[in-house]
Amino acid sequence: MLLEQLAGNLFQGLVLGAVYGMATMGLSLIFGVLRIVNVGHGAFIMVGAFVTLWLFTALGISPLVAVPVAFVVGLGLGFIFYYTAIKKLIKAPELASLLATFSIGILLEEVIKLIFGSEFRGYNWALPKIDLGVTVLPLSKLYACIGSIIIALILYLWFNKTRAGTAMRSVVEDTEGAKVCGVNVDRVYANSFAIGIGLTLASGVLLTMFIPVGINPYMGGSYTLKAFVIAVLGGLTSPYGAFFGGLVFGLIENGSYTLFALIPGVEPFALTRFLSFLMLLVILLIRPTGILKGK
């Protein structure tokens, strides 16, 4: 019975981990190209969740359609924040960019609170469930997992098969060398930040397919913490490492929850969060470059 439950939770963790990984790819992309840590990451995930909520409840649009819509909204926000704030901080001390992205996150939370209010919201996307033997999985979660994999593959092909992707990789490798070769570095920075934010908003849509309730302006904090653990796990500068790091994190999170539930008198969820930060500490001490050694 325990093994069956553990197997089911591990499968659920693998499915959720794909979404976690995709949610972290934007964070890793921005840091890898611009060397800016976006501590407002969770606020952008929250905006993606509210895009889904509004489209579904107000217009009756499927959350699947909300994914590209949220991505486009994220691109717009990315370009706006890059040219108004981030561009001036590319060469600034790290603390300046940390404060700037933190402030952007607070700004987004308060704007969403002003528009939608601070109460918890949700939506009901009634889809059937499928029995996989070890677990029963709602189709919405399966769609979120498949969507995450498709987006990760598209990003991989874009990086490796397009001129814009090649230019972005050249800036990561050698900024001065890229300038000598005629690459518009400022445009690459702007595109990288916008795409990173677009991916983050799209991940907010996918995450609501797992937790369609509890959407509120301050929901992003826990996702920011998880994203940093996953980013370090997979190599902070590697979007692909972030995706695989998300898979590992999902397995550990769901598997440990099953085991912690066997310990009497403890809260499994609290111990799972403790384990996440323990993982972060151990990885930083033993292999700070992560699974796929980011440079």
Given for the second form:
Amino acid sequence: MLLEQLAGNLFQGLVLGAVYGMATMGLSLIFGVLRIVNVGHGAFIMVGAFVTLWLFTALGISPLVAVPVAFVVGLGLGFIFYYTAIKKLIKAPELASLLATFSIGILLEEVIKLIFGSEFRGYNWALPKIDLGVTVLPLSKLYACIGSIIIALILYLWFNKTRAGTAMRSVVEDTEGAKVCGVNVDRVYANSFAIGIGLTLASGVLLTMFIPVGINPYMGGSYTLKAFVIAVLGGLTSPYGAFFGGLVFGLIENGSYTLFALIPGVEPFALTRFLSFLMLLVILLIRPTGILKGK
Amino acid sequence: MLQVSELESGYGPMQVLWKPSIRVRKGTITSLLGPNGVGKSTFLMTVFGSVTPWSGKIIYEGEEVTHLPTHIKVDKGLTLVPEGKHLFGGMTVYENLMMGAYLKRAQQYREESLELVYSLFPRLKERGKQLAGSLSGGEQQMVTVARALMSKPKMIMLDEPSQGLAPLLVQHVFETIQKMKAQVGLTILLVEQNADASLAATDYVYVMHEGRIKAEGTPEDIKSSDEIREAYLGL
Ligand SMILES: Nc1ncnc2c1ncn2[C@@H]1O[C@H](COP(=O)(O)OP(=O)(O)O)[C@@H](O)[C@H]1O
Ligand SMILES: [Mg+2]
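Any chance you could show the form predicted together with the partner chain after that form predicted alone?
Then the entire complex follows, led off by the chain already shown.
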């Protein structure tokens, strides 16, 4: 009985983990190419979630269509923030870019609050549930999982098969080396930041399918934390590392939830969050370059 | 081919180059010698554009290129093999070479350049599928030089290509540089601390000290001047 429940939860963990992974790829891409930690990461996820909400409630547009729309909005925001703020900070001390991305996060939260208010809001995408044997899963979550896998595959192909993607990979490997090959490093920075933000907004769309309580402008913080843990699990600079880090994180989060729920008198949800913090600390102490991809 | 006049640059508030001027003639090997820390690498990086020039003028093939970005310079056939091993460690040797031919102009000549590179460095053909980061120091140095050749350059600036190599490999590096000049017709600006070996391989020499050019001449001139050898080259 317990094992069945655990298997079911672990399966759900994998489904959620794929989306977590996808939701971290943008963070890793930006860190890998620009060496900037986007502390406002969760706020961009939140904006993606509000794009979904608005498209659905105001225009009746399906969340599946919201994925590419949010990506394009993210590209736009990415280019705007890159050229107005980030560009000048790439060579500055780390504190400058930390403060800048932190402020951008707050800016986004306040703008969304002005437009939508600060209460929790939800939308009702009525899709059937399906019985997969190990567990019963709402179709929307399955779509989110498949969508994440497809996006990760597209990114993989982009990185390995296109000229622009190869240029990005070369900058991640060695910026000076990329320059002497004739790569326009400034443009790679701008494109990577924009694509990173685009991916992050798109992930916000998919994550709404896992938030039963609804979304609000301040929902981003916990996703920033989770994304840091996942990025560190996956080796920080690799978007695919991040994807697999997400799968591992989803498994651990859901598996531990099941086990914590057995302990009488504790609130399992709070403990899983504590566990994320603990994982982040432990990994940074033992293996700062990541668990999956050691170098 | 290349004419640099009164170049100034540095890092933050610290000035490193104090108006050195040099001229590199087409089809020659010119070397820039001097002990550690005098600004040789900074000079090459400023000419290439990865360090921003503060003032001065850089003329390449009759055209002023002082403030052109690096990718435009590579497209015009001017490239740099930076000090240290700036290769793509997580890519295979073959992928590294293909990255060298990244620009459209270089892509056209990819097969031809690859043949040339394999004839100069047969070892790299065998190592094609290996990750560049897993190679020995000498092989990694070959990859960075080979990658620069893949960009179909007219002029290459080499920053201490023999650094950290065993004597036999150092000899091989200098032979290869000679071949690049004689067989490929490249113009080469070579930075070295290994004064003996480079004096033997060079057409013209500049000696740098504290960000300034202190002496210049043919290798014979430099070798015959005890003053220069003792004061700047430690020979
Ligand atoms: N990236 C850098 N930032 C700050 N100072 C630097 C940097 N690179 C080199 N320097 C300083 O500039 C001076 C010249 O260095 P460099 O051009 O590397 O000399 P060389 O190549 O002749 O050994 C040295 O004092 C060095 O410490
Ligand atoms: Mg140097």
